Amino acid sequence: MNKDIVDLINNNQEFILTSHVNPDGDSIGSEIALFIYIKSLGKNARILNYSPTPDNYTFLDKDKVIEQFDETKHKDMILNADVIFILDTNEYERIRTLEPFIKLSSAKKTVIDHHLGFKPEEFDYYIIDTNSPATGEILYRFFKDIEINYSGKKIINPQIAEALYTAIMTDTGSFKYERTDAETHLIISELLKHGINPYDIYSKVYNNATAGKLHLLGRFLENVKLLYEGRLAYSTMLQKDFKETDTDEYAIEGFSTHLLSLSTVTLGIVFTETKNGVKLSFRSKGNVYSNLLAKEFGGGGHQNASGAFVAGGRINDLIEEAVKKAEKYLEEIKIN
């Protein structure tokens, strides 16, 4: 499949790149890395996202190339594209208002992703690796394959290395999640040879909190509740919490790790009230399949990290429903 996508890039001129709602380090880093590569070939490329870029990832977008989707400005651009890359998600609904225009476009739809639930019939080309801890790692291997087998030229430069490092670092939980393996560390060692600074990147991503975010974290921790003999932990974030701390829903990134820091907890859930509905974030340990619980709410993701969004949902009703449904997922199970 790599050769097909290499040919696809080489034989076309107009490209659109996008990713999921509420982008994270893996999605932003992957978009920037692929964008730089495509532009280096003299092609035209645009990055269009439904959501704005979170403040702690704007350092990756040095040239401010990421645009927030606006139907009046970008619809024709999507319809007239040759190739559309969808990165770090394989679900059209997760690109929100871009979905109908991308589906209507005659462009070749190409997905590069590491999440479960992929439906190959919905895309023209794809690179899917559900064993990879990050889309950024898949892209690294893709670029190295091109260097070795197709172009003979070096692709990864310091800016691409910084983007891929950020993608991998954030989606591995700073290299502590289970799918972080020897290959991941070897890839990181190669990226570091480009002169990027791990401490500088970590600080930009994680050490830029405002006082409001700290106050929001305090509320999050105060709201934590334990059930089922401490095996389930959940917390809620309401719109009034964001307003009163001068923050937004992007500020809670990483809060879920506090739930799993408790020794008894095998499943953690964060319920976030948004302006359009309720976001449910699931995190788990070991063979507790959080993605199966997410699926019951129309979502999905990885075994230990998944999510769902219920448009127009009532948060109290969803808490009650999710807590009840969670019980059967609390024990480790084996799925062949």
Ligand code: 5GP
Given for the second form:
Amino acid sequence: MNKDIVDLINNNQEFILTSHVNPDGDSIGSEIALFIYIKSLGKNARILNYSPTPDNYTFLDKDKVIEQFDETKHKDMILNADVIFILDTNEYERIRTLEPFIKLSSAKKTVIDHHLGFKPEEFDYYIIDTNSPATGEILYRFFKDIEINYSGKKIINPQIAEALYTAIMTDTGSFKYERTDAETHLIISELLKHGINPYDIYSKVYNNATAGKLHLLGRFLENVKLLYEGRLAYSTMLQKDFKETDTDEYAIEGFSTHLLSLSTVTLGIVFTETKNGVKLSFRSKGNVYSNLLAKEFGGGGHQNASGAFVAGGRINDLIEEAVKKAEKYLEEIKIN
Ligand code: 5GP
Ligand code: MN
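Can you give me the structure for the form predicted together with this ligand, which would complement the form predicted on its own we have just seen?
Whole complex next, starting from this chain.
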């Protein structure tokens, strides 16, 4: 499969890279790493995202190459591209307004992702590895394979190492989630040899809160509700919470981990009122399949981290519905 992608890159000139709405460290890190590689081959590449880059990831975009998608400016570029890489998602719905133009484009549509995929027929190339904790790890292996088997030249430089490190650090919850394994740590060890600084990167990503964000966290914790003998925990964030703390929806990243810090909890849900609908964010422990619940709301994701977005939905109705539907997923099945 890597050979196909190597040929695809070598035989084409115009590339577009994109990722999902509300990009995270894995989206931005993977985009930057692949962008640098493609540019190093003398090819043209653009990164077009639906959402702006969250402030805490702008350090990865040193040359300010990431652009926010603008139909009038970027439509023709997408239609005329040779190859479009869709990173860290395999669902058109999650690239929002880019979807119609990418579908219309004659470019080879190429997914590189680590989420479960359901519609491979919608793409020309489809690289999905659900065992990888991050898309950045798949890219690391891809680059290594090229270094060793195809070009013989070193690809990974300090900037790519920093981007891939950030991708893996953020998607593994700083190296503690289920899919973090020996290979992940070996990859991290290789990346560290490029002189990047773990504390520096951690600080840029996580030690960047404003007082407003702490106040928002206060409200989030205050709002926590427990149900079903404490197995389900949820909290709610409303537009007025963002307004009154001078924050926005992006500020809640990471809050859901507090729900799982409760010993009795197997499933946590964060309900966020957005300007055009309700976002549901699910986190679970062990073999509680949060993504099956997310699917009931038209979303998806991984077993232990998933989400859904209900356009135009009313938050109180969704809380009621999700709480009811959650019951059948709460029991952790012990396999011994
Ligand atoms: P978060 O709760 O951090 O926004 O998302 C956690 C994970 O859930 C994401 O990495 C992604 O896999 C999945 N996810 C979140 N929102 C959606 C959504 O609207 N649709 C789908 N299919 N997956 C989502
Ligand atoms: Mn990811």
